[in-house]
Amino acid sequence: MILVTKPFLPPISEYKEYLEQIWDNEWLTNMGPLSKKLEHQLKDYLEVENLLFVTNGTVALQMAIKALDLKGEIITTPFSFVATISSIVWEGCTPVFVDIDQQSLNIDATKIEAAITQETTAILATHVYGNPCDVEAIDKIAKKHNLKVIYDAAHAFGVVVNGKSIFEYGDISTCSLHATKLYHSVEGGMVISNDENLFKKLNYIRNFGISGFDSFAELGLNGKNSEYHAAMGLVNLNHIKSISKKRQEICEYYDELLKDIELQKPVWHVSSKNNYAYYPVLFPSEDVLLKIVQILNENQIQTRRYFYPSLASSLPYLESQSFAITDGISKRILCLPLYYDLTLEDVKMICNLIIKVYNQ
C-alpha cells in the first residue's frame, strides 16, 4: 500500500537519547527543558524572534483569535482545512468567506474589501499548501480598514517570502507540527508574533493565563506541549535538510513524468520557493479525477482530495454558500503521495497509471 502521506521517523537511537534525558530530568510536560530548547532551535532555524511551541495547530489558531480579542466577523477562505473555520466559530466569531484566486488557490485579495462590513474585525488567511498569500495586498487592506491579520501557515514550515520568514507577516502566524506535516513533533504547533506585548499575552494564554505562582494575567487555556513531543521535534529538526531535499527530488520527478498530460499545479508566489509540503494537481474535470482515483485505489495507492468539498458548503454549523472558483477547484484537485520514504519507482508507477487514464 502506498499512502498519500507518511510521517518521517528518525533513527530510534536518536530519539532514545532524549528519552533518557526525560527520565533523568523527571520533567514530562509544562514546558520542560526540551520544549524550551526546541523553541530556541526553531527560532534560530526560522529566523524569527518570538515563537511559542504549543499543543497543535488548532489550539494555535484559537490562541491567536483570543489574544487579538476578536469579535464579530472574520474574513477567511473556504479552501482550507476545517480547523481554520472551526476555530473562528469556536471562539464565537462569524466566518465571512471570500472566493480564492484561480492561480495560487489562496484567498483572492482583490475580493476582500467587498466583504468588509462594520462588523469585520480581522482577516484569517491560509497559505494553501505552503504557498504564500498576497501578503503585501492583505497588509495594505488591513491597515486601511484597521483590521487584524492572522495567517494560518499550517503548511508553510520553512517558507521564505521577500527574503524573510512567512511567519513574520500578519499580527500572528500559526503553524501545525502534526505528524503528517513536512516537519513534525508528532503533535504540535507554533504561534509567532512580532508584537512584543501580543506575544507576552500569548505566553500567558498558553498556560491558563498564569502570571505568577498565585496570580493570573489573562483568560487562558492549556496550550502547552510535552517533553516527548519536543524530543521528536528536536531530532527531526536535525534531519530537515535531507527531508526537504528528498521531497524536492520526488516532486521534480512527478513534474518530469507528468509534463506531457493536461493538468495544472498551483502557481507559486513569485518571491518565494516551494517547500514541497504537498504535491497537488488539478485535472481538467472531476470525471477525470474520479477515474484516476479509482485506478490508483485499485492498485493500492492512496490519494486525497485536499480540500474537498468547499468549507463554505459542507459544514453543518454554517449556512451553505457557493463560490464559483472554490467549488470548481475543489472538485478537480488531488494531492498525490509525497513523503520521505516514497521511492522514485513508486512515483513512476503512480504516474504511469495516471497517464493510462489519459490515454484511454
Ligand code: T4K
The other form holds:
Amino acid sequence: MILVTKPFLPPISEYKEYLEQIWDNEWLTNMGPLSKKLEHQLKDYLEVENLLFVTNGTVALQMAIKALDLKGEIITTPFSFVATISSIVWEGCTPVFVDIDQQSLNIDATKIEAAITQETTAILATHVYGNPCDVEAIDKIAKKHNLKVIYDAAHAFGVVVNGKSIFEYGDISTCSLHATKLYHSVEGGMVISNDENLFKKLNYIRNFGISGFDSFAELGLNGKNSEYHAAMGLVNLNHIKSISKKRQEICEYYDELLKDIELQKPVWHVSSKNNYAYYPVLFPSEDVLLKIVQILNENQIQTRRYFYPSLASSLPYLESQSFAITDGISKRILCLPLYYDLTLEDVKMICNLIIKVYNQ
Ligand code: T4K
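Switch from the form predicted on its own to the form predicted in complex with the ligand and print that structure.
Starting with the chain above, the whole complex follows.
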C-alpha cells in the first residue's frame, strides 16, 4: 500500500542512544535536558529568537489565543485543517471566515477588512501547505485596526519569506511536529514569538501558569512535551537536509510527469521557496478528482482530500456558510503521496494512472 504520507523513521540505533541518555538522566518530561537541547537546536536551525517545544500544534494554537487574551471574533480561513478552527471555538471565540485567494489558497487579504467588526480582536491565518500568506498585507491591516495576528504555520517548517523565517511573522506563530509532517517529533508542536513579554507568558502557560514553587503567574495548561518526543526531534533534525532533498526530488518528478495534463497547483509566494510539505494538485473538476481517487484506490494508492470539505460548511458546532472560492477549490484539490521512502518508480506509477484517467 502506498500511503499519502509516512513518518520519517531514523536508524533505530540513533534513537536508542538518546533512550540511554533518558535512563541516565532519570528525567522523563517537564522541560528536561533533551527538550531544552531540542529547543536550542531548533532556534539555531530556524534562526528564531524565542521558541517553545510543546505538546502538539493544536495546543500551540490554544496557547497562542490564550496568551493574547483574545475574545470575540477572530478572522480566519475556511481552508485549513479542522484544528485551526476548533482551537478558536475551544477558546471561547467566534471564527469569522474570509474566503481564500484562488492562487495561493491562503486567506484573501483583500477581503479581510470587510469582515472586521467592533468585536474583531485578531486574524488567525494558515500558511496552507507551507505557502506563506500575504504577510505584509495582513500585518498592515492588523496594525491599522489594532488586531493581533496568529499564524498557523503547522505546515511551514523551514520556510523562509523575504529572507527571514516565516515563524517571525505575526504576534505568535505556531507549528506542528506531528508524525505526518516533513519534520516531526512523533507528537509535538512549537510556539514562536518575538515579543519578550508574550513569550514569558507563553512559558508560564505551557506549565500550568506556574511561576515558582509557590506561585502562579497565569492561567495555564499542560503544554509540555516529553523527553522521548524531544529525542525523536533531535535525531530527525540531523536528517532534515536529506529529508528535504528527497521530498524535493519527488515533487520535481511529479511536476515533470504531470506537466502535459490540465492541472493546477497553488501559486507559491514570490519571495519564498516551497518546503515540499505536501504535493497538492487541483483537477479540472470534482468528477475528474473522484475518478482519480478511485483508480488510485484500486491500485492500493492512498490520497487525501486535504482540505475538503470547507470548514465553513461542515462543522456541526458552527452555522454552515458557503464561500465561492473555497467551496470550488476544496472539491477539486487532492494531495498525492509524498514521503521520504516513496520511490520514483511509485511516483511514475501514480502519474501513469492519473494520466490514464485524463486519456479516457
Ligand atoms: N493546523 C494545521 C493547519 C494542521 O494541518 C494541523 C495538523 C494542526 C493545526 C494541528 O497540529 P497537531 O495538533 O496535529 O500537531 C493529519 C495529522 O494528524 C495532523 O497533524 C495534520 N495537521 C493533518 C493535515 O493530517 P489525519 O487525520 O489526516 O491523520 P491520519 O491519522 O489519517 O494520517 C494520515 C496518513 O498518514 C495515514 O493515512 C497513514 C499515515 N500515517 C499516519 C500516522 C499517524 C502513518 O503512516 N503513520 C503514522 O504514525 O491528520
